[in-house]
Every structure is written in structure tokens, then in C-alpha cells.
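Given next, in C-alpha cells, is a single chain: the form predicted alone.
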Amino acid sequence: MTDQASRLRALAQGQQAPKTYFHGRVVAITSGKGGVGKTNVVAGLAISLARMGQRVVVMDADFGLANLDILLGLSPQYTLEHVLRGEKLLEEILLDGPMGIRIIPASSGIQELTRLDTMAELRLVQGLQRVAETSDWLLIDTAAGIHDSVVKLLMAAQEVILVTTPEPTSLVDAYAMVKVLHLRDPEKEVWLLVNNGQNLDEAEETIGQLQAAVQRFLGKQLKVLGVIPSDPHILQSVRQQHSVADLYPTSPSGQAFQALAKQIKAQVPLQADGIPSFWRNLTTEDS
């Protein structure tokens, strides 16, 4: 701690922190509306990396409803709170999940990340760093919805995954979240999950209704991943308080998710300065 407490003395002095990189990747999972099984994919998607053998971080950021560490079915003793206070290192509060994936929690009613003071934000910025140093990945699993802090993270992450349902107001509102991002930048791309569909007809049908929006009004394209299949076994894990891509890894969700880790893993290229250029993207997006 005294080490810690050292190094931020010297960075709020001016003095130079040295210099850490994460050769890995940062990816944004977010949806237009909550009730479409955002952290469930996060959790999905988490694992089926891991099982490749990557190296996964995930940070819970929904600050209004955290709920990862309670889908797979871990008891936080500290969360991110304690880090921005200056009680805990990052390191510290880490919770070992599934297949080796680690877990930074969240806490509900924290500040913004987009918030923090110079203090905290450093705290939170050198733990990042350190943690990213034996990375392959940063999953952020954000709140959903159109909220500015939302964007803001979107915004700085490498790649953005947009999670939808079939259904029209799930619909309605992903084309919202699209909307939004473009008019931040419109060569801001995001990848389209169709999660919870019923047949292969029916998330066909979604993503065409979903492109066809996107390209008459926005005149863009969206990165189609596929989809994520209706079934049991999913709500099974749920109850149970494991991801499917852990407990039931041969189910055809299981295997979609296996896929989707296989897909995201061959397209997203490696970020040389991952941590640092996520950090700066978000300040700068904040001034």
C-alpha cells in the first residue's frame, strides 16, 4: 500500500509514471435497452475466450444495476468503490471467475467513471494498467440504454458489440444506440448480436430490419456477429448461477458462444496501447 500511495504522490507531483502497455484488446458490450441478456453474453462470451486459452478481464460497468458477480454466482468482500477511495489496490478486489476469467465489480450508485476526481482517476487508471500487463482482453459490460456516461465508454472502446433481441422495442431502440454513436462519429463502427432468437429465420429478419434502418437513415453498415439461440439451458445457468458457456458448454447456445469467442478472436485486431488509448479516448470524449 505504501508503494501505491508512493506512486500516486509522485504522479499528482508531475513527476513521470512509467510507462505500461496492453498488447490486447478492448471491447464495449452494451444494448438500447436492459432485458435482452447483455451480461449474460458478456459472461458468455468471457468464457469461451478464456476457454481458447486468452487471458480475460472483465469490468462490471453498470454502476446502476451491477449484477455480473451475482450471475456467476460470486460474493464481492470489495468492489470498485473501494478502489476510487484510495482503501484497496485493483489487484486486490479482483474475483477469480470461470475457466480463469477475472472480474472487476462494480458497485451500484458509484460515480462516473466519466466523473472521477484527478485522485481517483489515477487509482483507477495505474491499477488498469497493471492488471491489463498479463491481459488478452478487456471486456466492459456497461449499463444499458442511451445514457451519456454509457457513450462515452462506447466511444473510447476499441470495438463496440451491440446486443438486440427480436423484439420491436428491443429493436426500436438498438437503431437509437446506433443513431447516437454515428452522430459522435460517424466512422465508429459496431458489431450487431441477435440474442435470444427463436429460429434462424427470425434473427435473419432481425438483422435486416435492423440493417435496412440503419442504412436508409444513417447511410452505414453494421458488423454482423450472428446469433445467440433461444434455449433452456440458458435460464438452467441462470438458476443455477453459472454462464451456459460453463455449465452447459455443448448446448447449442453454448456452442453459438464458442463460435462468437472463435469469431471475435480472428477479427479484432490486437491494440499495441489498449488501457492508455481506452483512458484517453474517455477523457477526451469528457472535455
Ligand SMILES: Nc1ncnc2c1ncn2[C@@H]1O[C@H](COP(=O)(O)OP(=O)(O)OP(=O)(O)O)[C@@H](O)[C@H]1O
The other form holds:
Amino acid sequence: MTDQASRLRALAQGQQAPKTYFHGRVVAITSGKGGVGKTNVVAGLAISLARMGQRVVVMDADFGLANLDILLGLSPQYTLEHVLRGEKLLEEILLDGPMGIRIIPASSGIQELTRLDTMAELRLVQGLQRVAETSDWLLIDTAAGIHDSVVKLLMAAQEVILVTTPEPTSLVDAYAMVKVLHLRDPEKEVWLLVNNGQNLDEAEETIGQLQAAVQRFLGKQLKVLGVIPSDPHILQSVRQQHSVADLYPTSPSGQAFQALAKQIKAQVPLQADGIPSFWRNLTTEDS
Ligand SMILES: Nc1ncnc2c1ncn2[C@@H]1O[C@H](COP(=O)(O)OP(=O)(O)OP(=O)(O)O)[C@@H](O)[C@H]1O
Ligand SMILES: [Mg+2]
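What does the same protein look like in the form predicted together with this ligand, given that the last one was the form predicted alone?
What follows is the entire complex, opening with the chain shown before.
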């Protein structure tokens, strides 16, 4: 009798306070200008997070030139397009990368994501729900520039990392990206990552210049994530179709990626239902 009563009480309490699920933190990595190191950052960060015991899924959302797979020496047979057409399950297109990271080769299906029919959306959301059960992070490698499909991805993501180099052209394009996101939602926060600087002074100057412009013209402050130094080990790794974080973890950039992974893990909060709500945001965005 008492047993039954306490079981009923426990059940009722369970119903009043449904369990909260944390389905992965969603971070999109982008840049204003192309070729500034996004794909290397995504791979380096993913591998460094995995080395810390985190379960990471990476989505290649660069619909122009898919190069995440090339960087990691993988050759996808199927992409998200096959999932959307109902020919494959999401789990069947996932590729296994270094340190247990998993890759969603999405490039050729990504443009369709904001105008899916009901069946395709259901396939995608159900697949992602299952993948999300076993993921702590979804990292997204986007195309460069302020194309509408990229901006939609960035608006739907929990966090945005904007990569720039110290070059003036990269800085100007990074500012343009911040402005576009700010105009969509003034509350949207952006993390800044300076890549390929010759030294810390140069990187700090870059951060200062961009912060000054963003503050002056948009009344906004970027969150600074860190700096990845210019490092010949990166080119050496790319040539061998590996990430520097995998091949040379103790090189200057390999260590910087470890620091970056620690920083992001500490700073980015867990979000209830993270990956599924990212997809809901993306597929229901109407602007
Ligand atoms: N920190 C660094 N030190 C030295 N070289 C670097 C560094 N970061 C990137 N590179 C070089 O820049 C090249 C471009 O990097 P990556 O492909 O990651 O850029 P991207 O932003 O993804 O380009 P895209 O816009 O074409 O997708 C790399 O192949 C590498 O040679
Ligand atoms: Mg790239």
C-alpha cells in the first residue's frame, strides 16, 4: 500500500517536472572572406574536444566547395541529399573521422534545408534526434560570405564563431558578417577567432580594430574566443589530409586548438534540446 502510494507520488512528480534532455551544443563556424581557415578550425576544434572525451558531430555545410572531407581524407558516398530524398537514414551517411568524431557530409543538400517538404523534414528531424542522443556537440563548417543560406544557418545556431585573419580584406568582410547578423537580431552574439596571425601583437591589434568598428557602428561587443597562430604544421597536415590537432597536437597551433576547446567547453552553456531545436529553428525560419 505504502509502496504503491510512493510509486504513484513519484510518477506524479515525474509528470510535473519532465526530465530535461541536453542534446548537444550547436556551434557554427563562419567567416566573411573565404580561405581564412574555417575548415581547419572546425576540424581542429572537433578533434581537440574529442580528445577531452566529448562526443562531436561535424556537419559540412559548405555547399560550394566541400573540403572538410578532403581535409580529413574521407570520401563520402552519400550526403544529406540522400537522407532528404528518403534513400538513406542519417546514421547511414555519417562518416567516422579521427578521435571518434563523426561527420555529416551535408554539402549538396544544405541549400534545400529551409524549404523542405513535410516528409523530408520528418526524416531529417527524426534522424537528428537519434544522432543527438549520442552527441555533446554539433559543429558546422559553413561557406564563407553573407549568402542567405549561410545567414539562416548562423541565426539558427546556438553559437557563432567568426574566423578572421589579420588581413584588412578579411577584417572588412568579418565586419560585414557581424553587421548582417546584427541587423537580423541585435541580440545575436558572435565569438571572434583570429587565425593565422604572425604573432600575438598582430592578433590583438586585429581584435582591437574589429571591436572598435563593431562598437562604434553597431553599439555591440564581440566575445573573444582566442587566437590560432600562423603555423607551418597546418600546411604540412593539410598536405597529408589530416588535421593538425590529429597529427601534431603539440605544435603551436595544435596546442592553441586544445586551449580553444577548453575555452569553448567552459564558456558555451548546455542548452536543453540543443541539436533538435537548431533544426526546428532552421526549418521554420521564414525570413
Ligand atoms: N593558422 C594557420 N597557419 C598557417 N596556415 C594556415 C592557418 N590556417 C589556415 N592556413 C592555410 O590556409 C588554407 C585555407 O584554410 P581552410 O581551408 O581551413 O580555409 P576556409 O576558410 O575553410 O576556406 P574556404 O572559405 O575555401 O572554405 C589551409 O589550407 C592552410 O594552408
Ligand atoms: Mg572551408
